[in-house]
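Shown next as C-alpha cells: one chain only, the form predicted on its own.
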Amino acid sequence: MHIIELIFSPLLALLIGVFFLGLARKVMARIQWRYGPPVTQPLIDIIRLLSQKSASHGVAFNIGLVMSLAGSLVITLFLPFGKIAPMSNSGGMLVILYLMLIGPLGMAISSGESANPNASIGISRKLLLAMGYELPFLLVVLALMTAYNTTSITEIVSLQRDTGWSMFTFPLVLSGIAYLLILPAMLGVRPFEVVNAPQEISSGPLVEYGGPYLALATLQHALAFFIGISLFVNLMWGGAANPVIFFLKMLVVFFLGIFVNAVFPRLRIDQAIRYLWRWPSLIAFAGLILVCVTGS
C-alpha cells in the first residue's frame, strides 16, 4: 500500500496541476467573452511537444530543467493530499522549504545556460520574485509550527480538526491573512505574473525551451501550481479527511486566485517586491508576535 501511495502520489499531483492549467485558460476566456481552448489543451500540448525534437544548449540546461522537476515531484511526497501521505513521517515544514527552493534554483540554472537575454531577465525575475515572498511565508510558517508547536505538516492539519481552520483561529488570523496576500505571488498570477510576461520578455525563462524541454517545463509549472494551493490548503484551511474534499477546496482556491488574475494588471517586479516585503510582511510579523504573546 505505502508503495502504491509513493507512486500515486506524483501522478495524482501531475495530473491535478496539468488540469488547473488548462481550467485556468478556460476560465480566463469565458471571463473575457471568449470561447477559449478546450480544458484538455496542456494535456494534448504536452504529448505532441514530447513527440518533437529540440536543441539542447548544454549539460546544465538538462540537468537544472530534470533537478526542477524532480525536486517539485519529491515535494508532492510530503504533502497530504486528504490521507494520501506516503512520506508524511520522513520530515516536516522544515524539509519542504528546503525542497521549495531546488524549483527555481533548476529552472534558473537551466535557463541560464541558454545565454538569451529574456531568458536571464525573467530569471532574475523569479528569483526577486522568490525571495519576495518567501519573507512572509517564513514568518507564517514559524507562527504555525510555534502555535501548534510542531513542525510535522500532517500534525498541523490534524490539531485542525480539533481547534477548527488556521485561518480563522485565534491567534492565527494574522497569519492567515498575510498568507492569503502573498498566495497570487507563490502561485504566479497577475498582479505578480512578471516571471513570464511574454509581451515584455517573451516568455522569459521558457523562451529557449521547445519539444519535450517545454513539455518538462510545463509539466514543472504544472507541480508548482499543485504545490502552491494544496499547501495552502493543509497549513491554512485544515486539508481534508478524504480526497475528494480535498480537492473541493483546492478548486476554491484556485479561483480565487483566477479571480484576481482576471482583474488586476501586473506590477513591475520593484512594485511587486515593495509590495510583498511591506504588508504582507508586516502582518505575519504581527502574527507571529501575537502567536508568541499567547502562547506565553
Partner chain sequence: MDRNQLKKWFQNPVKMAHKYSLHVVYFCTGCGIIEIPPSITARWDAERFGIIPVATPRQASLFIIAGYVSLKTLRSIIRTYEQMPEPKFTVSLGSCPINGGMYYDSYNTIKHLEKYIPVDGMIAGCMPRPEAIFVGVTHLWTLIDKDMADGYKRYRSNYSAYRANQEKILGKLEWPPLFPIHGEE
The other form holds:
Amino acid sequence: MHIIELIFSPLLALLIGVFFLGLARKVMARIQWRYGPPVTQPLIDIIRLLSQKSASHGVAFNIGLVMSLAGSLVITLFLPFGKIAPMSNSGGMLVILYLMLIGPLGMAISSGESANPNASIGISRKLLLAMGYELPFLLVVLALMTAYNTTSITEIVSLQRDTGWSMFTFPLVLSGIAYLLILPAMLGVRPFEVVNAPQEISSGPLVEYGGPYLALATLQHALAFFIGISLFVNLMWGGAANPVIFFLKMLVVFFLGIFVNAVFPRLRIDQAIRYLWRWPSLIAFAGLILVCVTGS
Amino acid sequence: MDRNQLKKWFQNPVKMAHKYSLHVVYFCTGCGIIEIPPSITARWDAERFGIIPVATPRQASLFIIAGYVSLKTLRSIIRTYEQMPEPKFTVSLGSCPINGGMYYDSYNTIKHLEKYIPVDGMIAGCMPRPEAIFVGVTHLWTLIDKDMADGYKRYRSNYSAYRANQEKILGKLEWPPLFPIHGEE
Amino acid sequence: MLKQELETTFDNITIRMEKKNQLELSITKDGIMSVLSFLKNKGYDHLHVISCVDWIDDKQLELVYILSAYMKQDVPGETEQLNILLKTRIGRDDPKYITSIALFPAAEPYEREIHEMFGVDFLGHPRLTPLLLERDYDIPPFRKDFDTKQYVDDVFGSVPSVEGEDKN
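Having seen the form predicted on its own, can you show the form predicted in complex with the partner chain?
Zooming out: every chain and molecule, the one shown earlier first.
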C-alpha cells in the first residue's frame, strides 16, 4: 500500500498540475470573452513537444532540468494530499522548505548553460522574486510552527481538524492574510509574472527550450503550481481527510489565483520586491509577534 | 475539426498533436502585424484551435511570415527558421512573399520567398483578413493530415540549393550550414 | 523679423515663404554651414531630417536641411512653430560635401543614409558604413538613373527556383 502511494502521488500531482494549466487557459479565455482552448490543450502540447527533437546546450542544460523536475516530484511525496501522504511523517516542513529551492535552482543551472541573455535576466528575476517571497513565507511558517508547536505538516493538518482552519483561528489570522498576499508570487501568476514575461524577455529562462526540454519544463511548471496551491491548502485551509475535498479546496485557491492573474498587469521586478518586502512581510511579522505573545 | 475523435488520437497521437498544437512565431515584417493581433485576441481567438504565439523559435512549430521580406529581414527569417525544431511549418501571409506584390520592382525586397526557405502554404491577399488566416490554418491541417506539409523535409533534401540561393542574394552567410552540403569536399 | 536678419546677414540667399509656418531658404553650397550655425544660435536647434533630391536634368543633387525650434518658447518673438527648409545644390558627379555633425549630432544617421542611397560623400563623417542596405549597388539606388526594374530582373530574377515548376 505504501509503495503504491509512493508511485501514485507524484503521478497524481502531475495530472492535477497539467489539468490546472489547461483549466487556467480556459478560464482566462472565458474571462477575456474568448472561447478558449480545450482543457486538454497542455496535454496536446506535451505530446507534440515530446515527439520533437531540439537542440541541447550541454550537459548541465539536461541535468539541471532533470534535477528541477526531480526536486519538484520529491516535494509531492512530503505534501499530504488528503490522506495520501507517503513520506510526510519524515522531515515535515523543514524538508519541504529546503526542497522548494531545488526547482528554481535546477532551472537556473539549466538555463544558465543555454547562455542566452534573456535566460540570464529571467533567472536573476526568478531568484530575486524567490528572495522576495521567502522572507514573508518563512515568517508565516515560523508563526505556524510556534502556534502548533510542531514542524510536521501532517500534525499541523490534523491539529487544524480540531481547532478549525488556521487562517480563521485567532492568533494566526495575520499570518494567513500575509500568506494570501504572497500566494500569487509563489505561484508566479500575473502581477508577479516577471520571470516568464514573454513580451519583455522572450519567456525568460525558457527561451532556449524546445521540444522535449520544453515538455519537461512545462511539467515542472505544472508541479510548481500544484505544490504552491497544495501547500497553502495544507497550511492555512486545514487540509482535508478526503482527497476529493482536498482537491475541491485546491480548485478554490486555484480560481482565486487565476482571477488575480486575469485582471492584473505585470509588475516590474523592483516593484514586486518592494511590495513583497513591505506589506506581506510587515503583516507576517506582526502575525509572528502576535502568536508569540498570545501563545505563551 | 476532428480534435474530439478519440479513435484518431489512439491511431496517431503525434500527428494529431502536431495538428492541434501549433505554436506560432510571427515574423511581422510589414502590414501583417495589423492582422495578427485581432486574430489572436478576443475577436477571432486563435487559441481555440490550439494556436498560441510564443516568444522564441525554439518553442514554435509554425512560422508565419506576415508581409514583405526585405533583404535584412530575410537574413533573420532564415536564422529563425533554422532554429525551429522539426517538424516545422511555414505559412506566408499576403501577396508580397508570393511574387513581390506591390514591391515587385523594389531594389531591396525579395520577390519569391519559396526560393530561399520552403513555404508550406501561402495566404494571398493584400492583406488577408483574419478569417483568411483561419482558412489557411484549416488547409494546413489537411496538409499535415495527408503528410503534404513537408517543407522541412524538402529543406533537408534540397539544402544545398536553398543555401546557394541564400548566399547568392545575401552574400556570405555568417553562420555554418545546418545540414551537410552536397558536392563539397 | 528672422527674414530681415537673414537677408542682412547673408548675401545671395533666397528666401521664400509660401506657407504661413514654412520658411524656404536657398543658398549656394559654401554658405550652408554659416546659415546653420546662425539658425542654431537663433534657437532653431532641432534638426528634423536631412533629405536629398536628385535633379537629374540639372545634373545636381539638392540637400535639404529641415530645422525647427523644439519649443516655440525657445525662440523669442516667434508666435508659432516655424519650420525652416534650408536647401543647397551640389554637383551630381562625384558629390562631396562637409558634414554637419559638429553643429547637429543628430545628423549622423541621416548623412549615412544619404551616403548610402545617393552616394554623397560627407567629409569628416566618422563612419560612413552601410546603414540599411545589405548588398552593394553600382549606382546608389535612390538616384534617378537607377533602373529598379532592370535591377530586379537581373538580381532577383536570376535566382533559380529550388523545387522546379511542377510543385504541387
